[in-house]
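In the form predicted on its own, a lone chain appears below as C-alpha coordinates.
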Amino acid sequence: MSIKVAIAGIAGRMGRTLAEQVQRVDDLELIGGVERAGSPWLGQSIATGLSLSGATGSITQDLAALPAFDVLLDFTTTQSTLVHLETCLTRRAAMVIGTTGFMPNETMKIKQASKQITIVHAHNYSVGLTLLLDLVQQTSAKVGAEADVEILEWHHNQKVDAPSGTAYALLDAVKAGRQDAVGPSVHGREGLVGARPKGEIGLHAVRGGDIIGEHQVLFAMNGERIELTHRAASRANFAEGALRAARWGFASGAPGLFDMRDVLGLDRAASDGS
(Lines of atoms letter the chains of each structure in order from A and count residues from 1; the text may use other names and numbers.)
(Lines give C-alpha, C1' and ligand atoms only; values in the text may rest on other atoms or scores of the structure.)
Protein backbone atom coordinates (compact mmCIF):
# COMPACT_ATOMS: atom_id res chain seq x y z
CA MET A 1 0.00 0.00 0.00
CA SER A 2 1.43 3.36 -1.01
CA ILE A 3 1.60 6.38 1.30
CA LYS A 4 -0.69 9.17 0.11
CA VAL A 5 1.20 12.47 -0.02
CA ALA A 6 0.06 16.08 -0.47
CA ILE A 7 2.49 18.93 -1.15
CA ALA A 8 2.04 22.54 -0.04
CA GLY A 9 3.66 25.14 -2.28
CA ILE A 10 3.80 22.55 -5.04
CA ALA A 11 4.58 25.05 -7.82
CA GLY A 12 7.56 26.57 -6.01
CA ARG A 13 11.18 25.52 -6.40
CA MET A 14 11.14 23.00 -3.59
CA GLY A 15 7.56 21.92 -4.23
CA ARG A 16 8.31 20.97 -7.82
CA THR A 17 11.38 19.03 -6.76
CA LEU A 18 9.35 17.18 -4.14
CA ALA A 19 6.65 16.34 -6.69
CA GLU A 20 9.22 15.01 -9.14
CA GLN A 21 10.84 12.83 -6.48
CA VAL A 22 7.49 11.43 -5.30
CA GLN A 23 6.62 10.49 -8.88
CA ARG A 24 9.83 8.50 -9.21
CA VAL A 25 9.11 6.08 -6.38
CA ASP A 26 6.53 3.34 -6.01
CA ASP A 27 5.74 3.56 -2.30
CA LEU A 28 4.47 7.16 -2.38
CA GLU A 29 1.39 8.48 -4.18
CA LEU A 30 0.95 12.20 -4.93
CA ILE A 31 -2.76 12.97 -4.46
CA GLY A 32 -2.70 16.76 -4.85
CA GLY A 33 -0.99 20.06 -4.19
CA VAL A 34 -1.68 23.46 -2.64
CA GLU A 35 -0.74 26.92 -3.90
CA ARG A 36 -1.25 30.47 -2.66
CA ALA A 37 -4.19 32.68 -3.63
CA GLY A 38 -3.71 34.20 -7.07
CA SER A 39 -1.29 31.53 -8.25
CA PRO A 40 -1.62 30.86 -11.99
CA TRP A 41 -1.44 27.12 -11.26
CA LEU A 42 -4.64 27.01 -9.22
CA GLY A 43 -7.28 24.75 -10.75
CA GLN A 44 -4.80 22.95 -12.99
CA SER A 45 -3.92 19.30 -12.80
CA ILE A 46 -0.45 18.51 -11.49
CA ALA A 47 0.34 16.71 -14.75
CA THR A 48 -0.47 19.78 -16.84
CA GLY A 49 0.58 22.57 -14.50
CA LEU A 50 3.95 21.10 -13.61
CA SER A 51 4.47 19.16 -16.84
CA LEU A 52 4.77 16.05 -14.72
CA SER A 53 3.74 13.11 -16.88
CA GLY A 54 1.74 10.44 -15.10
CA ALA A 55 0.90 12.57 -12.06
CA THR A 56 -2.65 12.59 -10.78
CA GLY A 57 -4.44 15.10 -8.60
CA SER A 58 -5.00 18.82 -8.91
CA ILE A 59 -3.66 22.06 -7.47
CA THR A 60 -5.93 23.93 -5.09
CA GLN A 61 -5.76 26.83 -2.64
CA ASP A 62 -7.50 24.94 0.16
CA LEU A 63 -5.74 21.91 1.64
CA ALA A 64 -9.06 20.70 3.07
CA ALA A 65 -10.41 20.39 -0.48
CA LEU A 66 -7.91 17.65 -1.35
CA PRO A 67 -8.74 13.95 -1.04
CA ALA A 68 -7.53 12.06 2.04
CA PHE A 69 -3.76 12.03 2.50
CA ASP A 70 -1.40 10.42 5.01
CA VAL A 71 1.41 12.99 5.02
CA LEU A 72 1.69 16.66 4.06
CA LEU A 73 5.05 17.98 2.84
CA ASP A 74 5.10 21.70 3.66
CA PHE A 75 7.93 24.00 2.57
CA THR A 76 6.00 27.27 2.36
CA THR A 77 5.68 30.29 4.68
CA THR A 78 5.10 30.43 8.42
CA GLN A 79 1.50 31.64 8.10
CA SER A 80 0.59 29.11 5.43
CA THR A 81 2.14 26.26 7.40
CA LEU A 82 0.11 27.17 10.49
CA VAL A 83 -3.11 27.16 8.44
CA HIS A 84 -2.22 23.76 7.00
CA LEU A 85 -1.42 22.54 10.50
CA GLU A 86 -5.08 22.95 11.47
CA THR A 87 -6.23 20.80 8.54
CA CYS A 88 -3.70 18.10 9.39
CA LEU A 89 -4.94 18.11 12.98
CA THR A 90 -8.51 17.66 11.79
CA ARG A 91 -7.53 14.81 9.47
CA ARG A 92 -4.95 13.30 11.83
CA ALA A 93 -2.41 13.42 9.01
CA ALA A 94 1.34 13.57 9.62
CA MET A 95 3.37 16.64 8.61
CA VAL A 96 6.88 17.10 7.31
CA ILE A 97 7.66 20.79 7.79
CA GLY A 98 10.60 22.49 6.10
CA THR A 99 9.38 26.06 6.66
CA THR A 100 11.72 28.28 8.69
CA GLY A 101 11.42 31.64 10.42
CA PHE A 102 8.74 30.81 13.01
CA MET A 103 8.35 33.14 15.97
CA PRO A 104 8.42 31.54 19.46
CA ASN A 105 4.62 31.65 19.81
CA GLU A 106 4.24 30.00 16.39
CA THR A 107 6.72 27.28 17.30
CA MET A 108 4.62 26.64 20.41
CA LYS A 109 1.57 25.97 18.20
CA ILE A 110 3.54 23.31 16.34
CA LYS A 111 4.64 21.76 19.63
CA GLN A 112 1.06 21.68 20.87
CA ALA A 113 -0.14 20.06 17.65
CA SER A 114 2.56 17.40 17.92
CA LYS A 115 0.76 16.04 20.98
CA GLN A 116 -1.91 14.78 18.58
CA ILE A 117 -0.14 14.07 15.28
CA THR A 118 3.32 13.09 14.03
CA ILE A 119 5.35 16.13 12.97
CA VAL A 120 8.87 16.09 11.57
CA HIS A 121 10.23 19.65 11.59
CA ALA A 122 13.77 20.23 10.40
CA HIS A 123 15.59 23.35 9.25
CA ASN A 124 17.31 21.25 6.62
CA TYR A 125 16.40 17.79 5.30
CA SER A 126 19.80 16.98 3.85
CA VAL A 127 21.30 13.82 5.33
CA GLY A 128 24.75 15.39 5.05
CA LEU A 129 23.66 18.56 6.84
CA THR A 130 22.10 16.51 9.64
CA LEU A 131 25.42 14.76 10.11
CA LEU A 132 27.15 18.17 10.06
CA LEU A 133 24.97 19.29 12.99
CA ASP A 134 26.08 16.23 14.90
CA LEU A 135 29.76 16.86 14.09
CA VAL A 136 29.48 20.54 15.08
CA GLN A 137 28.02 19.63 18.45
CA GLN A 138 30.71 17.02 19.09
CA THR A 139 33.48 19.45 18.06
CA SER A 140 32.04 22.23 20.20
CA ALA A 141 31.96 19.92 23.20
CA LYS A 142 35.66 19.10 22.74
CA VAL A 143 37.09 22.55 22.03
CA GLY A 144 34.81 24.41 24.46
CA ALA A 145 34.33 28.16 24.71
CA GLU A 146 38.06 28.80 24.17
CA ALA A 147 37.50 28.50 20.41
CA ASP A 148 36.14 31.49 18.48
CA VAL A 149 33.18 30.26 16.45
CA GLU A 150 31.82 31.77 13.24
CA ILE A 151 28.81 30.41 11.32
CA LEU A 152 28.54 31.37 7.65
CA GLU A 153 25.71 30.57 5.23
CA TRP A 154 25.15 31.23 1.53
CA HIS A 155 21.77 31.09 -0.26
CA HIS A 156 20.07 32.29 -3.45
CA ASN A 157 18.86 35.87 -3.81
CA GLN A 158 15.19 34.95 -3.36
CA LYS A 159 15.49 33.57 0.17
CA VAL A 160 13.40 35.73 2.50
CA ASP A 161 14.89 35.02 5.95
CA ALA A 162 18.42 35.65 7.19
CA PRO A 163 20.32 34.06 8.74
CA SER A 164 18.87 30.77 7.56
CA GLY A 165 17.01 28.39 9.84
CA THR A 166 19.90 25.97 9.36
CA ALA A 167 22.36 28.60 10.60
CA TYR A 168 20.31 28.88 13.79
CA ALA A 169 20.28 25.09 14.08
CA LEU A 170 24.08 25.15 13.83
CA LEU A 171 24.15 27.88 16.49
CA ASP A 172 22.07 25.63 18.75
CA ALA A 173 24.47 22.76 18.07
CA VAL A 174 27.46 24.90 19.10
CA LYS A 175 25.70 25.99 22.29
CA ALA A 176 24.57 22.46 23.10
CA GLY A 177 28.16 21.24 22.76
CA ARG A 178 29.31 23.92 25.18
CA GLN A 179 26.30 23.20 27.40
CA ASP A 180 25.59 26.90 27.20
CA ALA A 181 22.05 27.74 26.11
CA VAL A 182 22.49 31.50 26.46
CA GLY A 183 25.94 32.33 25.01
CA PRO A 184 26.18 35.66 23.11
CA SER A 185 25.80 35.76 19.33
CA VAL A 186 26.22 38.57 16.82
CA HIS A 187 24.91 39.03 13.27
CA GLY A 188 27.84 40.37 11.29
CA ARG A 189 30.10 43.19 12.44
CA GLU A 190 30.59 46.79 11.39
CA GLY A 191 32.61 49.71 12.66
CA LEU A 192 34.81 49.88 15.75
CA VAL A 193 33.43 46.83 17.52
CA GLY A 194 36.44 46.35 19.79
CA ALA A 195 38.02 43.07 20.82
CA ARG A 196 35.92 39.98 20.34
CA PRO A 197 34.06 39.06 23.58
CA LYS A 198 34.93 35.65 24.94
CA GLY A 199 32.41 33.01 23.92
CA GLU A 200 30.82 35.14 21.20
CA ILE A 201 29.42 33.28 18.16
CA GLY A 202 29.21 35.11 14.85
CA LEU A 203 26.50 34.51 12.23
CA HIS A 204 26.86 35.76 8.67
CA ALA A 205 24.38 35.51 5.76
CA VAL A 206 25.30 35.82 2.08
CA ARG A 207 22.59 36.13 -0.60
CA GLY A 208 23.26 35.90 -4.31
CA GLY A 209 22.48 34.22 -7.60
CA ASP A 210 21.03 30.73 -7.51
CA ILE A 211 23.12 29.29 -4.65
CA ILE A 212 21.22 26.26 -3.36
CA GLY A 213 22.77 26.35 0.08
CA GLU A 214 26.14 26.27 1.79
CA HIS A 215 26.91 26.26 5.51
CA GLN A 216 30.25 26.48 7.27
CA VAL A 217 31.21 26.47 10.93
CA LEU A 218 34.66 27.78 11.82
CA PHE A 219 36.34 26.94 15.12
CA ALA A 220 39.36 29.24 15.40
CA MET A 221 41.99 28.59 18.08
CA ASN A 222 45.54 29.76 18.67
CA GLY A 223 47.72 28.23 15.98
CA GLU A 224 44.99 26.16 14.29
CA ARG A 225 41.40 26.13 13.10
CA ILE A 226 38.72 23.60 12.22
CA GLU A 227 36.35 24.23 9.31
CA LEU A 228 33.26 22.06 8.93
CA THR A 229 31.39 22.67 5.67
CA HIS A 230 28.37 21.34 3.82
CA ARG A 231 27.52 22.34 0.25
CA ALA A 232 24.31 21.44 -1.53
CA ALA A 233 24.59 21.12 -5.31
CA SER A 234 20.92 20.30 -5.88
CA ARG A 235 17.55 20.54 -4.13
CA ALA A 236 17.10 16.85 -4.87
CA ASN A 237 19.02 15.88 -1.74
CA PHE A 238 16.66 17.97 0.41
CA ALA A 239 13.67 16.35 -1.30
CA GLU A 240 15.06 12.85 -0.81
CA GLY A 241 15.54 13.60 2.88
CA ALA A 242 11.98 14.95 3.14
CA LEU A 243 10.60 11.79 1.52
CA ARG A 244 12.65 9.73 3.93
CA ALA A 245 11.09 11.74 6.76
CA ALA A 246 7.60 11.18 5.31
CA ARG A 247 8.10 7.42 5.27
CA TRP A 248 9.51 7.47 8.80
CA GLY A 249 6.70 9.65 10.14
CA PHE A 250 4.01 7.50 8.55
CA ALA A 251 5.59 4.30 9.85
CA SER A 252 5.96 5.79 13.32
CA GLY A 253 2.32 6.77 13.65
CA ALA A 254 3.07 8.12 17.13
CA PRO A 255 2.33 11.75 18.01
CA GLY A 256 5.41 13.83 18.70
CA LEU A 257 7.76 16.49 17.37
CA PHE A 258 10.78 15.01 15.63
CA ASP A 259 13.64 16.09 13.38
CA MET A 260 16.09 14.49 10.96
CA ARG A 261 18.20 13.11 13.80
CA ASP A 262 15.24 10.92 14.72
CA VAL A 263 14.72 9.94 11.09
CA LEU A 264 18.38 8.90 10.76
CA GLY A 265 18.40 7.13 14.12
CA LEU A 266 21.11 9.34 15.62
CA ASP A 267 21.57 9.22 19.39
CA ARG A 268 19.54 12.25 20.50
CA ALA A 269 20.60 11.90 24.14
CA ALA A 270 24.28 12.04 23.21
CA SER A 271 23.72 14.91 20.78
CA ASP A 272 21.75 16.93 23.31
CA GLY A 273 24.51 16.57 25.89
CA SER A 274 22.14 14.84 28.32
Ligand code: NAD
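Residue numbers count along the first chain shown, from 1. Everything numeric in this text was worked out from a predicted model, so none of it was measured. We call the rigid core whatever largest set of C-alpha positions still superposes within 1.5 Å between the two forms. First, how it differs from the form predicted in complex with this ligand.
Considering the chain's movement between the two forms as two rigid blocks, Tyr125 travels independently of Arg189, in the other block. Treated as two rigid parts, the chain shows its smaller part rotated by 26° relative to the larger one between the two forms, based on C-alpha superpositions.
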The other form holds:
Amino acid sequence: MSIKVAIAGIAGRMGRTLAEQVQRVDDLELIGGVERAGSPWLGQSIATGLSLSGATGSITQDLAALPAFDVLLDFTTTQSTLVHLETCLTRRAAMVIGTTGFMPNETMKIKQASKQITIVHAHNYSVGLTLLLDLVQQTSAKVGAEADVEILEWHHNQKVDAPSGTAYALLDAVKAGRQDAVGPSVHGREGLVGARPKGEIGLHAVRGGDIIGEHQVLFAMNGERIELTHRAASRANFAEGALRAARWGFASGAPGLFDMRDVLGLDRAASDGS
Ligand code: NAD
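Same protein, different form: I have the form predicted on its own, so give me the form predicted in complex with this ligand.
Full complex below, order starting with the chain above.
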Protein backbone atom coordinates (compact mmCIF):
# COMPACT_ATOMS: atom_id res chain seq x y z
CA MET A 1 0.00 0.00 0.00
CA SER A 2 1.46 3.36 -0.97
CA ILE A 3 1.32 6.50 1.15
CA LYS A 4 -0.89 9.16 -0.41
CA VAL A 5 0.80 12.55 -0.42
CA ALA A 6 -0.29 16.03 -1.47
CA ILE A 7 2.13 18.91 -2.11
CA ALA A 8 1.41 22.53 -1.21
CA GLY A 9 3.38 24.98 -3.33
CA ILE A 10 3.75 22.31 -5.99
CA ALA A 11 4.84 24.74 -8.73
CA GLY A 12 7.56 26.30 -6.55
CA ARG A 13 11.24 25.31 -6.53
CA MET A 14 10.88 22.83 -3.68
CA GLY A 15 7.38 21.73 -4.73
CA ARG A 16 8.56 20.69 -8.18
CA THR A 17 11.59 18.87 -6.81
CA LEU A 18 9.37 17.03 -4.35
CA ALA A 19 6.84 16.10 -7.05
CA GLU A 20 9.61 14.73 -9.29
CA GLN A 21 11.06 12.64 -6.50
CA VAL A 22 7.66 11.29 -5.38
CA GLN A 23 7.07 10.18 -8.97
CA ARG A 24 10.31 8.20 -8.93
CA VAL A 25 9.43 6.01 -5.92
CA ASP A 26 6.86 3.27 -5.54
CA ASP A 27 5.85 3.69 -1.91
CA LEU A 28 4.49 7.23 -2.30
CA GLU A 29 1.56 8.30 -4.45
CA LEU A 30 1.04 11.94 -5.44
CA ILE A 31 -2.70 12.63 -5.33
CA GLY A 32 -2.66 16.37 -6.03
CA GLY A 33 -1.08 19.75 -5.50
CA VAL A 34 -2.04 23.16 -4.20
CA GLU A 35 -1.02 26.58 -5.51
CA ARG A 36 -1.73 30.20 -4.61
CA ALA A 37 -4.67 32.19 -5.96
CA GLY A 38 -3.85 33.52 -9.42
CA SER A 39 -1.24 30.87 -10.16
CA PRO A 40 -1.17 29.99 -13.88
CA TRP A 41 -1.00 26.30 -12.91
CA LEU A 42 -4.40 26.21 -11.21
CA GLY A 43 -6.80 23.76 -12.84
CA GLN A 44 -4.05 21.97 -14.76
CA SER A 45 -3.15 18.35 -14.29
CA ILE A 46 0.20 17.76 -12.58
CA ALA A 47 1.30 15.72 -15.60
CA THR A 48 0.73 18.59 -18.03
CA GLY A 49 1.43 21.58 -15.80
CA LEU A 50 4.69 20.27 -14.39
CA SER A 51 5.60 18.07 -17.38
CA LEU A 52 5.64 15.03 -15.09
CA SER A 53 4.65 12.14 -17.28
CA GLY A 54 2.72 9.43 -15.46
CA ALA A 55 1.65 11.76 -12.63
CA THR A 56 -1.99 11.76 -11.65
CA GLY A 57 -3.94 14.45 -9.83
CA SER A 58 -4.40 18.12 -10.49
CA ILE A 59 -3.41 21.49 -9.09
CA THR A 60 -6.00 23.34 -7.07
CA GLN A 61 -6.17 26.39 -4.84
CA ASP A 62 -8.17 24.65 -2.11
CA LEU A 63 -6.46 21.84 -0.20
CA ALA A 64 -9.87 20.73 1.13
CA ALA A 65 -10.97 20.02 -2.46
CA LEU A 66 -8.29 17.33 -2.97
CA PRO A 67 -9.06 13.63 -2.55
CA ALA A 68 -7.95 11.97 0.71
CA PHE A 69 -4.22 12.08 1.48
CA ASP A 70 -2.10 10.71 4.33
CA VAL A 71 0.61 13.38 4.40
CA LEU A 72 0.83 16.97 3.18
CA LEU A 73 4.26 18.24 2.16
CA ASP A 74 4.08 22.01 2.60
CA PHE A 75 6.84 24.30 1.30
CA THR A 76 4.96 27.56 0.76
CA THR A 77 4.57 30.67 2.91
CA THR A 78 3.90 30.94 6.63
CA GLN A 79 0.37 32.26 6.05
CA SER A 80 -0.66 29.50 3.68
CA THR A 81 0.95 26.76 5.76
CA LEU A 82 -1.25 27.85 8.68
CA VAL A 83 -4.36 27.67 6.46
CA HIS A 84 -3.34 24.17 5.33
CA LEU A 85 -2.77 23.22 8.95
CA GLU A 86 -6.51 23.67 9.59
CA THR A 87 -7.42 21.34 6.72
CA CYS A 88 -4.94 18.71 7.92
CA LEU A 89 -6.48 18.95 11.40
CA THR A 90 -9.96 18.40 9.98
CA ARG A 91 -8.78 15.47 7.88
CA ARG A 92 -6.45 14.05 10.53
CA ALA A 93 -3.63 14.04 7.96
CA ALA A 94 0.05 14.28 8.87
CA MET A 95 2.09 17.32 7.82
CA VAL A 96 5.70 17.78 6.77
CA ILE A 97 6.33 21.52 7.04
CA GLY A 98 9.32 22.95 5.20
CA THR A 99 8.19 26.58 5.15
CA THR A 100 10.51 28.82 7.14
CA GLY A 101 10.07 32.19 8.85
CA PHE A 102 7.26 31.56 11.36
CA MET A 103 6.78 34.06 14.19
CA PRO A 104 6.70 32.63 17.73
CA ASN A 105 2.89 32.90 17.94
CA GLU A 106 2.57 31.00 14.64
CA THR A 107 4.93 28.30 15.85
CA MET A 108 2.63 27.98 18.86
CA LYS A 109 -0.31 27.23 16.53
CA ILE A 110 1.71 24.44 14.92
CA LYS A 111 2.60 23.09 18.35
CA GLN A 112 -1.04 23.21 19.41
CA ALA A 113 -2.15 21.33 16.29
CA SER A 114 0.50 18.67 16.90
CA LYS A 115 -1.51 17.51 19.91
CA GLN A 116 -3.93 16.04 17.38
CA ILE A 117 -1.88 15.18 14.30
CA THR A 118 1.68 14.16 13.42
CA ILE A 119 3.74 17.16 12.33
CA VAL A 120 7.36 17.13 11.22
CA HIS A 121 8.71 20.68 11.14
CA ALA A 122 12.35 21.20 10.21
CA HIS A 123 14.25 24.29 9.15
CA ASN A 124 16.53 22.09 7.13
CA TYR A 125 15.48 18.70 5.74
CA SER A 126 18.94 17.76 4.55
CA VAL A 127 19.87 14.40 6.06
CA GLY A 128 23.56 15.23 5.71
CA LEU A 129 23.29 18.57 7.49
CA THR A 130 21.22 17.10 10.31
CA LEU A 131 23.96 14.52 10.81
CA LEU A 132 26.68 17.19 10.53
CA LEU A 133 25.05 19.20 13.34
CA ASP A 134 24.98 16.07 15.48
CA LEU A 135 28.62 15.21 14.71
CA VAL A 136 29.72 18.77 15.44
CA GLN A 137 28.02 18.74 18.83
CA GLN A 138 29.52 15.35 19.71
CA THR A 139 32.99 16.40 18.55
CA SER A 140 32.77 19.69 20.41
CA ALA A 141 31.87 17.83 23.60
CA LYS A 142 34.87 15.52 23.27
CA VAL A 143 37.60 17.96 22.22
CA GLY A 144 36.41 20.65 24.66
CA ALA A 145 38.31 23.88 25.16
CA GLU A 146 41.54 22.41 23.71
CA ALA A 147 40.37 22.99 20.16
CA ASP A 148 40.27 26.28 18.27
CA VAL A 149 36.98 26.21 16.37
CA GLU A 150 36.39 27.93 13.02
CA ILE A 151 33.16 27.72 11.00
CA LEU A 152 33.41 28.26 7.25
CA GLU A 153 30.61 28.48 4.71
CA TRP A 154 30.54 28.89 0.93
CA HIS A 155 27.50 30.03 -1.10
CA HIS A 156 26.63 31.42 -4.55
CA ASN A 157 27.11 35.08 -5.40
CA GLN A 158 23.39 35.89 -5.13
CA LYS A 159 23.01 35.04 -1.45
CA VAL A 160 22.07 38.20 0.43
CA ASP A 161 22.75 37.24 4.06
CA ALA A 162 25.97 36.22 5.77
CA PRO A 163 26.87 34.08 7.57
CA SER A 164 24.21 31.55 6.58
CA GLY A 165 21.50 30.43 9.01
CA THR A 166 23.13 27.01 8.97
CA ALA A 167 26.48 28.52 10.05
CA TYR A 168 24.68 29.92 13.10
CA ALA A 169 23.07 26.52 13.75
CA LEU A 170 26.58 25.01 13.63
CA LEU A 171 27.77 27.66 16.09
CA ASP A 172 24.92 26.63 18.43
CA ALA A 173 25.95 22.98 18.01
CA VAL A 174 29.55 23.82 18.96
CA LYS A 175 28.35 25.72 22.04
CA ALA A 176 25.86 23.00 23.02
CA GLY A 177 28.67 20.46 23.10
CA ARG A 178 30.91 22.52 25.39
CA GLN A 179 30.61 22.54 29.17
CA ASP A 180 32.96 25.51 29.57
CA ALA A 181 31.92 29.07 28.76
CA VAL A 182 32.80 29.71 25.12
CA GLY A 183 34.18 33.05 24.00
CA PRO A 184 32.70 35.43 21.44
CA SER A 185 32.27 34.57 17.78
CA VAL A 186 34.21 36.72 15.31
CA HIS A 187 33.35 37.32 11.66
CA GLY A 188 36.41 37.15 9.46
CA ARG A 189 39.69 38.74 10.58
CA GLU A 190 41.61 41.71 9.24
CA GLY A 191 44.67 43.72 10.27
CA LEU A 192 46.75 43.31 13.41
CA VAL A 193 44.28 41.19 15.32
CA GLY A 194 46.92 39.66 17.60
CA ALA A 195 47.14 36.07 18.76
CA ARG A 196 43.92 34.10 18.70
CA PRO A 197 42.15 34.41 22.07
CA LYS A 198 41.28 31.06 23.65
CA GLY A 199 37.62 30.15 23.23
CA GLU A 200 37.01 32.47 20.27
CA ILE A 201 34.93 30.96 17.46
CA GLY A 202 35.55 32.29 13.95
CA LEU A 203 32.80 32.48 11.30
CA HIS A 204 33.79 33.03 7.68
CA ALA A 205 31.49 33.51 4.68
CA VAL A 206 32.79 32.92 1.16
CA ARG A 207 30.63 34.02 -1.83
CA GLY A 208 31.08 33.10 -5.45
CA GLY A 209 29.65 31.59 -8.63
CA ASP A 210 26.84 29.09 -8.31
CA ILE A 211 27.95 27.25 -5.17
CA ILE A 212 24.75 25.75 -3.71
CA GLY A 213 26.04 25.51 -0.17
CA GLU A 214 29.03 24.16 1.69
CA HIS A 215 29.69 24.20 5.46
CA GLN A 216 32.77 23.18 7.34
CA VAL A 217 33.63 23.15 11.03
CA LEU A 218 37.32 23.03 11.86
CA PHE A 219 38.56 21.83 15.25
CA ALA A 220 42.27 22.72 15.33
CA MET A 221 44.38 21.25 18.14
CA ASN A 222 48.11 20.84 18.76
CA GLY A 223 49.50 18.43 16.18
CA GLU A 224 46.16 17.52 14.56
CA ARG A 225 42.91 18.91 13.28
CA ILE A 226 39.41 17.66 12.47
CA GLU A 227 37.45 19.07 9.54
CA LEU A 228 33.75 18.17 9.33
CA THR A 229 32.31 19.19 5.96
CA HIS A 230 28.93 19.03 4.21
CA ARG A 231 28.50 19.89 0.53
CA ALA A 232 25.07 20.30 -1.07
CA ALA A 233 24.95 19.49 -4.77
CA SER A 234 21.29 20.34 -5.41
CA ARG A 235 17.90 20.97 -3.80
CA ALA A 236 17.27 17.24 -4.10
CA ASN A 237 18.80 16.73 -0.67
CA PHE A 238 15.99 18.72 1.00
CA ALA A 239 13.38 16.78 -0.94
CA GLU A 240 14.96 13.41 -0.08
CA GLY A 241 14.87 14.34 3.61
CA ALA A 242 11.27 15.58 3.38
CA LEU A 243 10.15 12.32 1.77
CA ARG A 244 11.93 10.42 4.51
CA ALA A 245 10.04 12.57 7.03
CA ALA A 246 6.74 11.80 5.27
CA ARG A 247 7.35 8.06 5.50
CA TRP A 248 8.44 8.35 9.13
CA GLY A 249 5.45 10.55 10.06
CA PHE A 250 3.01 8.17 8.40
CA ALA A 251 4.56 5.12 10.06
CA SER A 252 4.64 6.76 13.50
CA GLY A 253 0.97 7.75 13.31
CA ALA A 254 1.27 9.37 16.74
CA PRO A 255 0.35 13.02 17.25
CA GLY A 256 3.32 15.20 18.14
CA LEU A 257 5.79 17.79 16.87
CA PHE A 258 8.95 16.27 15.47
CA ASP A 259 12.03 17.31 13.50
CA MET A 260 14.73 15.65 11.42
CA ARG A 261 16.54 14.43 14.54
CA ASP A 262 13.47 12.31 15.33
CA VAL A 263 13.20 11.13 11.73
CA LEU A 264 16.85 9.99 11.80
CA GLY A 265 16.55 8.48 15.28
CA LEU A 266 19.23 10.74 16.78
CA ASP A 267 19.61 11.13 20.53
CA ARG A 268 17.34 14.02 21.56
CA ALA A 269 19.07 14.62 24.87
CA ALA A 270 22.29 15.34 22.97
CA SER A 271 20.66 18.06 20.85
CA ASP A 272 19.08 19.67 23.89
CA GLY A 273 22.50 20.01 25.40
CA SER A 274 21.27 18.17 28.47
P1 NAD B 1 9.14 29.15 -4.07
O2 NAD B 1 8.74 30.58 -4.00
O3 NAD B 1 9.88 28.68 -5.26
O4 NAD B 1 7.83 28.24 -3.93
C5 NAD B 1 6.76 28.52 -3.06
C6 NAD B 1 5.49 28.08 -3.76
O7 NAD B 1 4.40 28.22 -2.84
C8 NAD B 1 5.17 28.95 -4.99
O9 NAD B 1 4.89 28.14 -6.10
C10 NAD B 1 3.94 29.73 -4.55
O11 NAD B 1 3.07 30.06 -5.63
C12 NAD B 1 3.31 28.74 -3.58
N13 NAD B 1 2.33 29.38 -2.70
C14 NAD B 1 2.37 30.62 -2.16
N15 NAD B 1 1.24 30.84 -1.45
C16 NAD B 1 0.50 29.72 -1.56
C17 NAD B 1 -0.79 29.36 -1.07
N18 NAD B 1 -1.54 30.19 -0.34
N19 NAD B 1 -1.26 28.12 -1.36
C20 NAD B 1 -0.52 27.26 -2.11
N21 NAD B 1 0.69 27.57 -2.64
C22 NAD B 1 1.19 28.78 -2.35
O23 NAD B 1 9.95 28.88 -2.74
P24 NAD B 1 10.83 27.60 -2.36
O25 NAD B 1 12.26 27.88 -2.61
O26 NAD B 1 10.21 26.38 -2.94
O27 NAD B 1 10.67 27.62 -0.76
C28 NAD B 1 9.39 27.53 -0.16
C29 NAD B 1 9.55 27.56 1.35
O30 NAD B 1 10.30 26.43 1.78
C31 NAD B 1 10.32 28.77 1.89
O32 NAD B 1 9.77 29.13 3.13
C33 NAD B 1 11.74 28.26 2.04
O34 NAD B 1 12.48 28.97 2.99
C35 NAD B 1 11.45 26.86 2.52
N36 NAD B 1 12.53 25.89 2.32
C37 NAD B 1 12.77 25.06 3.35
C38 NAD B 1 13.71 24.06 3.23
C39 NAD B 1 13.91 23.11 4.38
O40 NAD B 1 14.77 22.22 4.30
N41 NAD B 1 13.14 23.26 5.46
C42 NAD B 1 14.44 23.92 2.04
C43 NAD B 1 14.17 24.80 0.99
C44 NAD B 1 13.20 25.78 1.14
